[in-house]
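Next comes just one chain, in structure tokens: the form predicted on its own.
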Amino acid sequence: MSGTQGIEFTADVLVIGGGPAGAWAAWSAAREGAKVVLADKGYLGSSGATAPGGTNLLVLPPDRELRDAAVRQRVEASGYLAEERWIHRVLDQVYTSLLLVESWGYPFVRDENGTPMRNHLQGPEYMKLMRRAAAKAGVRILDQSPALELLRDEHGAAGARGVSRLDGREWTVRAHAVVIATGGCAFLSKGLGCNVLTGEGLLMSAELGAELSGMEFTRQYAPSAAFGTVTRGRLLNWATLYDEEGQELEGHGNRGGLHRLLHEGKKVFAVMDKADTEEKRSILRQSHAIFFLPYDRAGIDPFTQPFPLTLRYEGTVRGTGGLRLTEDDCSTTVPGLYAAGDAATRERVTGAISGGGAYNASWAISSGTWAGAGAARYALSQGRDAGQRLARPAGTAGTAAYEAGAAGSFQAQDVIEGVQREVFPLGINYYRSVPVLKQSLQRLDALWSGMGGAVPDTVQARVRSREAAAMAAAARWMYSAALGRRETRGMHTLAEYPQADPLQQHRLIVSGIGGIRLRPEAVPGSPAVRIETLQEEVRT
């Protein structure tokens, strides 16, 4: 804040984000000998989607034949946009990293033979261990310290600056390398643990010229009790769904029916009557205790009493899109800038289908480890003090300082509500069609063009303004990419193009802040690639 003396740090590596990917990146960079600072919008150990609940993991024993079959099946399911080599890398890294987690004291459940079952982690215990491991490795942790913008110079990324919610002071970290581990963008849809995920890492990186990939695969809505925020919907597989006339939805829990009825403005109810014994109910409660909290608070027994359902949009969190990676160390096209977790594209391991669940958790461990190590090696190779770099802030929308009497202020709440009106409705984002998406993108473009106003000089206003700008940017990238992929593949559909097109077996790379650019990128080993400029098609 103006008038308040800021604090400055110098590091080899700055990690932005305190979920599992950020924690692994910070630990990994420190293990390489780098001086590391981690800045988190919340509190490392409790913020983000993983900390409140349990998470499954991709764990396959190092049996080559078994793994090869599973990987080939995954590549096929991905719409042939994933790469076998990257899936194998994730499987290998997770297997190794979970041995570390166990050595740090995580109490994995053991089977009847005493063998640890390392395919599941409870979020609170897991993240508590990760915070302890990072701190023990020497990482300096800045809690409640959201980053507002990156620093840059002629060599690339050079740190970041932000503000502390604890004392209102600005902080600046000058570093040779930055790892973006800020998670995806859930557009403030109130999913449990997801309301800190608003896309600033994507915007900050794009302001430095970084590219994104997979942004069209962002059509995931999670079922949730209408009175709750828990979006871990797997336990609803034990439920029967009914319409408001009491008719069972076709196929027992048919999710397509859920989307259709809610889109039509009708109500849908569920009751978890497939858990028909006390033993089953007890197992479900023990496996995912947080799922039942909203029901207990509302005084509802979900096993016997119907409850209303809703859908919460999950944006890029359970989608696929994020910062494009150029090398195995999760580097981006900007020198010194790395990406990990949901802030990075997961196309290399999930292709066109959701990166949620076990893939997200495993990707966070793997990409965090690789990005941290890569950033450390890059930073330590620079051979000089990062504090000597003549870095300058790179922020654009939502960063203009407010001056008394200045005309035009940035109305963050108006921007947020405007973006939500475009990305939440099933009729725009789930049941996608060319004319509807084009109209929505035009409204988002108009929203973006009005974001040049100044930001009031308070901590909350500055943070909220960047969240609003990031949400608008993410929505524009999503719909630009969706219009560029004129087919139906994985999570992406267009009503006018209901089939997958073999000639579009490529990735779509998105870049730009004001003017958005698209270009196709071949998938390594892909037999069919159509390379042409798509931007004009998209914008007309």
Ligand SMILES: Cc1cc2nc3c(=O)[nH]c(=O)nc-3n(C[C@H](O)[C@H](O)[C@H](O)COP(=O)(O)OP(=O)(O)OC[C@H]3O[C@@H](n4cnc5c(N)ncnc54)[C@H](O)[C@@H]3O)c2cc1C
Second form
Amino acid sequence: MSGTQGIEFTADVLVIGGGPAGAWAAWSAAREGAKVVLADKGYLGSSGATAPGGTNLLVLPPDRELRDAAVRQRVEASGYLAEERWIHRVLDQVYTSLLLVESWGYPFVRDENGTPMRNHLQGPEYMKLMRRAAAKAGVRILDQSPALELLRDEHGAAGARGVSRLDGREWTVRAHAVVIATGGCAFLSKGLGCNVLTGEGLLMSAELGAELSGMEFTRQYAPSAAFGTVTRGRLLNWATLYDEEGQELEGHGNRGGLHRLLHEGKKVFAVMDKADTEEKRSILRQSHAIFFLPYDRAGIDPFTQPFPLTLRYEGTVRGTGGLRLTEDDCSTTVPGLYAAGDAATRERVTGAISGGGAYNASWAISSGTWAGAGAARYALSQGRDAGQRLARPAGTAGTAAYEAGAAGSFQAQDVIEGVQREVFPLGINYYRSVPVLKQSLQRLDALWSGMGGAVPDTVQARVRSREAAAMAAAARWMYSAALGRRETRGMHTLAEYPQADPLQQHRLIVSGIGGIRLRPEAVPGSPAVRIETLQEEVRT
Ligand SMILES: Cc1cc2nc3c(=O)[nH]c(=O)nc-3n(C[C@H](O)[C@H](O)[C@H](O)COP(=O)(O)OP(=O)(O)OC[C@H]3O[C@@H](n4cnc5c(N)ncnc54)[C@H](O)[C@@H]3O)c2cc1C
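Structure of the form predicted together with the named molecule, please, following the form predicted on its own?
After this comes the whole thing, all chains and molecules, with the earlier chain placed first.
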């Protein structure tokens, strides 16, 4: 690739990531009058967690009483880390945005009264519409163009640099504002749609000094057929689960039994025998066709034949952690840097519990809309052309620039496997305890400090190296935060601290790459927590 001429673009706003959050951000920025470029690692319309399946949404009609009750219930469920005001903002935004989606031609299913049921979006149809909406609004779309590092100058974020998988050329986009919408980090655990979600947006932003929050709430594993990648586990509610001896798992709705047996190295089987009529089976097949693909390919009838189950780790995709937002427009602590969707922390609306299953999809729409508009306003206020900024690439670990002239080469696959050995095992990440997490963090730190070496100059190697570095960074942030939260709250547990501690009703802010820092942050509107007395405790 050396010697190949790169491609240069200038924009007001660069959006990195083309899932729903990125698509909404790009559309929203363009609507504000900004010149927008969107770069996606895959293809806007079929890449990321939503595109291949679809999502249920948190959406309520604008009925004050109904909403107030639902919001109060959600704040309680969130372990009191969510904020009523933000949940209301999301509900308001999603309601209007979905009317827009409908006006663009999305065919919502209607109930018996003819009312559209706007609480579910089929991924392929939704994302096809979003691509069309973004393109129509004038967004320049760069498909198959993973971003590798941000550009910075003394004012803050100034664009990004990446490579095109289509022609092998390097691209540079100079912009006054950047929206990070790269989704969560699923650590290449083979969940459908998640193989592109490796956390570079988090690493790139942290390299500019951005902070993260909620990284301890990352304990979600999804059941899937052992031979498949589809983790849309809702359909498994129609299954009976059996152990190796053919004994039905007691209360298998409680997935704990599944986690425990798999953790002990035993096998678990499922058969979807609760769908016991042809009619039910046909409805399930029609509503979630993608779920059945791996079974059809393997020649298994899941309604009558038992199949082995596994658990796939979902990291921050259905966890909560991501970039910390400072204002209503989804800005971060870095001027010109905005975050949306799963790349941003969802704590303000989900608190300590998973964002998957309804919140995340609504969050992607709302935060995307706000981040795009915020980035556009900021960019347009800058006046001069973004191309005039003297910006330089800010990448560190896993970039070609990282160890320029260093001996040896960066072994991305070794780093990836090393990280996976720490984050996949249920015995480390699901059944969390202080000594086990500490040891794991030490191994991750060692992996991090041994990550030098030059990166081979091919597109695939450069992308893989950055993915490896980002996964290592995300794992270290997760376990540092997990050790800093010495209690059990929502998704996070520690064996030694089985209860929620009222004094820890705060957020944990993580920052830094080489050396990781933690600090507590009070939840606005929450009863005051003695934050200052916790300063010592959160240092691991
Ligand atoms: C199995 C499953 C089921 C789910 N079900 C639900 C549900 O029912 N309800 C719900 O609310 N949520 C659900 N979720 C979560 C939901 O899918 C996500 O919250 C949503 O997709 C987030 O949108 P996003 O745009 O932030 O990220 P994504 O949709 O994941 O998109 C991220 C995009 O960023 C791109 N990207 C990544 N790195 C780079 C890079 N370096 N350069 C350029 N581009 C990059 C990717 O290619 C991708 O297109 C589910 C998730 C999974 C995995």
